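Take a look at this single chain, the form predicted on its own, given in structure tokens.
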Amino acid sequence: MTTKNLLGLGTFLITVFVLVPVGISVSGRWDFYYTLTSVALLSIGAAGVWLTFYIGRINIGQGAYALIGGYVSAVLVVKADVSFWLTLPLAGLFCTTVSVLIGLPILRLRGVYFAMVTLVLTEVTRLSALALPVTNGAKGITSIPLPGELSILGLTIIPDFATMQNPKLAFYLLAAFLMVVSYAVLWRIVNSRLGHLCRSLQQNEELAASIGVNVAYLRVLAYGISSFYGGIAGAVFVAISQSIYPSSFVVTDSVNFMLYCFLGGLGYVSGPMLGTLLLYFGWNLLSVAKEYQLLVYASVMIALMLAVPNGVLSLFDRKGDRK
């Protein structure tokens, strides 16, 4: 990294895990955590589908891994009385193993039908949700209780949020921590051997294959990535909400999750947290035109997508931030 990245890079965690807090705690306003933590989060889900992107594949798909993940957290903790902090990543893996399955067939064929699959898995898991016993339908899980203490060999690492005064400040920092290392881990497969191979499948598979690239395998594993971190954003959301039913994550969230990428820049790491900062606070200010605010908001990204084709960080930065 350049000087300029890492000057950058600090100016960003000071202000998320210092100023921000900072400002809140003066201004009295937090409600602001709440906003904020559900930005995070969503961009930790952006952040997957934005690498699916990256292998030239459209993923519409990702409301169902954060549904997903938040069941397998919710089931555990509830019904198994499992540490939250253990379904984290457990929940991340299960929906792993569900994009794998799901991608073995269908990523060895063209884009087109991947897009189609995934375009229905939201509203099939959902309905899933409403069957499985498990999930207790459309009653859904309620009452999960907030996280639990985090120790290891007897020293706590993380209080139980029950016992804090202030649980949304924890999870405001847990959401920023997933996110930094979400998109810290996204920034290192970009910039390594496979992030290159990966790049090598938007520019021409069939020459991808020719030379020895295994271009199922690269496929699968960005999905399995993608959906990983789908389904660790829904465990905390659901961790935060202390619920979840089958409509907690739908097919306009999975839409949603695609034009945070699109909007904040396909060809910048960190376009899908910008996308997501700029969407969702977009969304409520908009709220003012009241019944026209659906239209205004997809007048206005439709004259984005025409503005700035290559997203907004392509204004202030030609070469983008992959390098």
Given for the second form:
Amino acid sequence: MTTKNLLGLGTFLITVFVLVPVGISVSGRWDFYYTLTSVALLSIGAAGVWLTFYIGRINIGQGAYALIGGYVSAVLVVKADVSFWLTLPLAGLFCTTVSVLIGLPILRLRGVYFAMVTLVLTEVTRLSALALPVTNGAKGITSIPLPGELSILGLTIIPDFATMQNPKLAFYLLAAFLMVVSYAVLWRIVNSRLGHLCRSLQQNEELAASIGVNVAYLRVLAYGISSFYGGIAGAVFVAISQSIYPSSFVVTDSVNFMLYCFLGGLGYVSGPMLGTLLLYFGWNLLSVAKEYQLLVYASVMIALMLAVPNGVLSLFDRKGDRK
Amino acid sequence: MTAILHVNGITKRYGGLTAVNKVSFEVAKGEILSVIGPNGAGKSTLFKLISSFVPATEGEVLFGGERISDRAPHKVARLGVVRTFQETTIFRSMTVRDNIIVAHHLRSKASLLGFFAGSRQARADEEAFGASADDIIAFLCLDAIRDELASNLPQGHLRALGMAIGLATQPTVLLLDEPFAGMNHDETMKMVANVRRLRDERGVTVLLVEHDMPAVMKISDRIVVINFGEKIAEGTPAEIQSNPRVIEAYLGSEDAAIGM
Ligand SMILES: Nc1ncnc2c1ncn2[C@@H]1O[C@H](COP(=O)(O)OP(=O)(O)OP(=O)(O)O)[C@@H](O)[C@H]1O
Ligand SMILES: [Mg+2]
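Would you mind generating the form predicted together with its partner chain now that we have the form predicted on its own?
After this comes the whole thing, all chains and molecules, with the earlier chain placed first.
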């Protein structure tokens, strides 16, 4: 990393963990916590989608994994009395397992075919949540307790959320922390040989196979990591809203995850994060347009994609280099 | 001669069309063997069968006595049988050097997790790949374009890059599908010399498909001729040039005559 990158990273971390909380407490705009927490969690899901784009697959199914992750956490917390902190990685791992089983056959598909199947996956997941007994159908799972205490060897790492004065701040810090870790992992993947191999898949799978790359394995690996991100995001969302329904994540959410990536830029690790922030706030700002909100939103999106096809970040990157 | 590759009665049918029909031949270690034949004769399909990119309908390919048909192509590459493509096939949005570096994948000793964590082995691997890539760049005289984006290269250089990618895997047998296509006379002669050096200096066994007859006659130890999916002749360049069946096959097509 160059000094410039380090400075940027430092500024980013200070903004997220110090300036934002201070700014909110000074201005008294507590509602911003919910907005920014959502942005952080959505950007984790988007980071996963971005990784599937990175191996050359259009993924419109991240909503499915957010829903699955959410249910895994909710069911374990409510029915088996498992600590939320344990359900968090379990939700991710469960999603990875599901995605490996589904991915083995469907990742052979390319382009629009893969995209269609992932889109259908979101709907199938919603219908399954409606039908399965364990998910409690349309009534969903409600009154989920807040995350309890996380302690290791008697040492309290995170106090019980129910006893906190300001659980909103705690959720924000949790989401921001997970987001930073997720993007650090993604950055490392992209800048290691793993990323190099992913790019080779994206550009030419046949050639990659001819130089000995296990194409099927690498595709499933990337998709598995992607779905882990989706599951984690879903699990935290459910902990915040303390409830989950089959309609908690739907096709629109899957499409949005993809749009976040497009808007931010597929060539940049931080693209999905910026895309999520812009789109989430952009959508809310457009509420002034009332019944024309969707129309204006769609027009702006189309204009943006035509004007900056490589994402907003490409505007700052005249050389076209990869970060 | 010790044969390193045995092709035994290999057949490929696409629906009603038999692209390759019961073709058998052997390749000796360190040999340069060309496969020639008119357009659509089945040469590329034969190469795809040998490298296991398409499954054979019948027959098999043995490499070092081991059956390699029906294995995944990346496993066959791992064993040392590597193909290049007739269509220019490179990683378009990578530089020439990055193309060659990524092609070193087979030789990494570190695991993917090791690369992720930046282990000592991973760093040693990266260093070795870089050095080896520079070596290949020098070997194929690509120094002038090493940092050029592959999508910007002219046809002649793309062919050379395709070969460089194949070389980076350190193959035992390298299958080159029309390596001189789109090259002018000088470029072709340079590449002919490179393929020779590949065999002489690195001991690579080379199979190649080519339409450029002067180049084929110059470079090959032996030639296999395919017409309508069937092998119609096999022998040294001199034998092939005087073989009546070969002459007939070439006169019967619009292809250039086989003479010099
Ligand atoms: N995937 C496929 N499906 C159906 N037919 C195919 C397929 N691949 C090749 N063929 C047919 O098999 C025959 C042999 O094709 P092949 O590409 O092997 O010829 P070739 O000798 O390499 O020709 P050229 O000199 O033009 O490269 C052709 O008739 C071709 O149309
Ligand atoms: Mg061909």
